[in-house]
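A single chain comes next, written as structure tokens; it is the form predicted alone.
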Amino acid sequence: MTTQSRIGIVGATGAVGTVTLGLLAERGYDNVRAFASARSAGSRIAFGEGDLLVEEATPEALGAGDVDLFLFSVGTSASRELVPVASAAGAMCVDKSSAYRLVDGYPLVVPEVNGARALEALERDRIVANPNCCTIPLTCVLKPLHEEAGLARVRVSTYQSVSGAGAQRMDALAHEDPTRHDLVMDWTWEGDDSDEEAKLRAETRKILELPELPLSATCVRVPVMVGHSEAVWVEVERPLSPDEAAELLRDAPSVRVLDLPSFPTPAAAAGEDEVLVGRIRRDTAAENGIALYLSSDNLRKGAALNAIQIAELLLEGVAAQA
């Protein structure tokens, strides 16, 4: 891996584009380039110590050839339209959207959960999903748990902050009374659940490889500038006492345990890399059940820094095979 590799951040401008940026600048990285919509094309985007042109995020542009890995954060219509450009022009993509998680044949991957899976995209199309802002600090959580006493099955709720739905929605609740916020639920409906429920169930079955994991999930959005919480129970096959899961939790990487009267809160996760777990005790409602809470900053793990983490395994992956 190294820093000298040649980055591209495909909507650079918005609120995880940014938290990329500044992530990349922190490890080290010096030759990166920054694209946008037309609209913001021609700014200048803080840097480092300095500023990146924006530059316009077109085909012609993204398939130019002169980018070894692309970082992601558009909508999906966009990543469509765009991937396969920069794919076919030989560079590895890192996808945040929801264009190639369930798809067939394209790694869905948290690093610290199923990296291996990040490198069968280098005998393919170079191309890995990046998962759902609450599924990679779900899965973080559930992996231990179920290595060591197996996963029967998960109950969810999450409570997501605005940032979840980008830079427009965080200036709306910075100019507003959060207790008078219009808390939009800008997701659509399946049936009885909505689409972000239907991925959150979805990508954990496809990322733990548990394809008929019973989950059960509830979304809302709450009026927090940053930070996703989630409230989890889970049933286990094998008995686990409360201690035994808070050891393996604080044994799995990228995973902090916080010890009452220290708890999980969004403004706690914000600006952290891990995710905070806490409140770890016994289901009462359920045999061999658990039940913890957690939170996480949505813009760092749950998406611009698990995207840097997938990158960083294709850069080494590349360099092994050279």
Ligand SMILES: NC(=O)c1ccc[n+]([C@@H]2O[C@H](COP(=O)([O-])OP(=O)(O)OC[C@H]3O[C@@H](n4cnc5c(N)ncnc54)[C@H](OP(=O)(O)O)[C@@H]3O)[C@@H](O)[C@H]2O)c1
Second form
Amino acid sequence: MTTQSRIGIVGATGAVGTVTLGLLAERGYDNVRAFASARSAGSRIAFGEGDLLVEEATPEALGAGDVDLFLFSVGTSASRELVPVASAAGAMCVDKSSAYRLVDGYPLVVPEVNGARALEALERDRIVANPNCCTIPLTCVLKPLHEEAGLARVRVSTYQSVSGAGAQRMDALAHEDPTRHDLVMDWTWEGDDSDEEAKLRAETRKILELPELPLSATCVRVPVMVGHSEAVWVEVERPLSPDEAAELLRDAPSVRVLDLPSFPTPAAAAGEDEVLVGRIRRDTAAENGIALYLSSDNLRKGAALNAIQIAELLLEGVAAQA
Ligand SMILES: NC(=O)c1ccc[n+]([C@@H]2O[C@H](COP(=O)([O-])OP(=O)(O)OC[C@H]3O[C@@H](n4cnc5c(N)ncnc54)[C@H](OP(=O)(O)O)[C@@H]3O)[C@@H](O)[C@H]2O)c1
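Right, the form predicted alone is done; let's see the coordinates for the form predicted in complex with the named molecule.
In what comes next, the whole complex appears, and the chain from above leads the way.
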């Protein structure tokens, strides 16, 4: 039974880690340990009806070989230090930072889109990367459109909640006047693009296995607590009507289409597992263009839930090999 596997959550006290613990408890996992930095080691954290001791995520603790699978949500530099130690001790590792996402040979997985890739990790060092919180819902929507009509190019504008930047930013928003919140692009610059925009392009290309896909993005942080939204303009190679696109998306796994007068919002998406998609209409500025709008819970499908789905593919893969 995969729910009896020994699971370690590294970064358990953070925005993603706490949601991960909640989802694991809901799914019936009961052999779970919580790890974080020395700052919160020794404290206790809620898990199901009870709580867990928070252990310090030292290389010695993660390298002890007594955990089957780790879910990491600690940031890129801590992942670069800790994931190899856990992997060397034989554990499977799902990493939510950008440490491994674009490194050749490491699967970057959205289970509904390219789940089979996760099992390749079992033939190597058992490390799978979880994509960026905007890439995951975008690829869930692009995959069925590509299979039917062929993607020619994609333009995206994102509206990303502060929980995407961690628990401290959530606390800051809770205590500030939202009318004075700066609508910032709070990433670093890679040429003319932010690193977030560059990640969205490169990760989407890797997951869809379309290395040349033209994809232009503008990513913006907005004063919303949970829920990332994206306005998406898709050009396809073969004609596709908005009604046909909506039907494809209605059949797509983990996608829920909303028809007017309903449309996706962060509030509607928060706490939900599915990617909400609506406003599906013709893009009148392009010959074969579809415009749509999506919202998804960045802490669930954008991070914790997607990582748990990857973990379950790995655990099932190992069980099948046994
Ligand atoms: N938030 C999202 O929507 C989202 C989506 C996708 C991916 N991610 C990625 O997930 C990771 C975590 O994000 P978050 O939003 O949960 O951040 P967060 O709220 O700031 O939480 C960070 C967690 O990592 C722990 N930590 C920090 N440095 C550590 C170290 N050196 N050793 C061990 N533990 C350490 C913290 O422990 P303490 O409490 O002890 O400080 C805390 O549990 C990042 O890589 C982020 O890019 C986030």
